[in-house]
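One chain comes next, on its own, written out as structure tokens in the form predicted together with the DNA.
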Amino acid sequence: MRSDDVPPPSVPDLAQSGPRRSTTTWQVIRDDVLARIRSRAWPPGELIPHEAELAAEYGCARSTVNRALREVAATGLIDRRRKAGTRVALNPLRRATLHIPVIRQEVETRGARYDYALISREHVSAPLAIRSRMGLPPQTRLLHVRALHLADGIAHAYEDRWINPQAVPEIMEVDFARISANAWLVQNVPYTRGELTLSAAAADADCAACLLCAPGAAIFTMERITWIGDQPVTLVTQSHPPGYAISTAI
């Protein structure tokens, strides 16, 4: 920062969780608003002072105020709008970043052993809730994975997946053995577009049995469906072990 002239803003100093380490002026603008509407001077729905006010204020530029401002944006609690201005969010709908594991990484990182153990691979006609979750038509052939992701040999997850190949023609040729489906996709399948859903389901009986718990038992579920262009290529159903749990920053 530069105009050492400008006197610090009067914000109210929140107890601060931890020492405050931003040092840049966009950072230390964004905490600024952050704690101002936390701290209810500006309250929900309130017009808050437009980017040039502020970048007098601070005594910087304009588009620095404009990185702080966007920063805020991008969690949700405030609105932007051309002419109208910026706006505290009255029903602050909660972003929150999350961080999806890889599986490999997930067990390396905790000192485990990974490994992988191939269940089974069918190529069959794919079911009714598979085809429409896909988008597919009836009469579609698929394939069918089912395997095991194992830490220091015992399961971690358990992997039910259905690859379309008409998006991947080369999968028939993979053996599942030696790499798994998912090493395969990523090293391979440039996908254009993802959708992740999370979700809780009864343990059905193969996958009681191969994550050695109750039949029924909560299970933490990720859903992951990617497409190229239009076409779905992967549907993949990572199951957890009750116990499991993820977790972010709000």
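Pass me the form predicted alone as well; I've looked at the form predicted together with the DNA already.
Since only the chain itself is given, any partners or molecules it might have are not part of what comes next.
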């Protein structure tokens, strides 16, 4: 057989070599589901299609649909119940996410110069009130850190913090003269749940001295406690001087 009689090598038909992977992302599905709910294509109380049906509609894996629906469920717009399916919520509950800010970033975002001063750092037996608040047994020793955050040289926040070394053993080696407990914990320690209390309070002597206000002056306080599983990580009270205001988007 002559060389020119040799048939050319076959070229695989890419169109028939197997199913193509879908390019539909979970973000696309999430946005489409939200659009259907907001347009009332799926009205309140409506049972929406099963994950398998949506996966077939979008030409993607069922896991992609599941991720999208989890994200929508986090907004409170749908109710997902095992064996009962997923329905558009009759009374949507807007759920807040606890975002813990780094005070340095908060100050610098406002265009101010940030400074920080460590007031004290002690490893001590926790007082009854603190143990009760954190759900800890007697004789528990906690790290007690007090610090002052400043904006353009003026007191911005006085921080009184209790940290549980049993939940975060490496905290004992952190130099809080170089980095604030606020910044270190946000950057290094994840939490599974938290509780935030906002209130007006009267400045005690220590707080008044740090914030340069009169004892008894009305100040804004934020008390926050976070947990990893069942273990409390930290209980902190951040106090701001008179006139401080906080705003957020909803």
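Residue numbers count along the first chain shown, from 1. Keep in mind that what you see is a predicted model, and the values were worked out from it rather than measured. Between two forms, the rigid core is the largest collection of C-alphas that superpose within 1.5 Å.
Q: Is there a C-alpha shift of 2 Å or more at Ala209 between the two forms once the rigid core is superposed?
A: No.
Q: Superposing on the rigid core, do we see a C-alpha displacement of 2 Å or more at Arg81 between the two forms?
A: Where the cores coincide, Arg81 still shows a C-alpha shift between the two forms that is 2 Å or more.
Q: Once you overlay the rigid core, does the Cα of Glu71 travel 2 Å or further between the two forms?
A: Yes.
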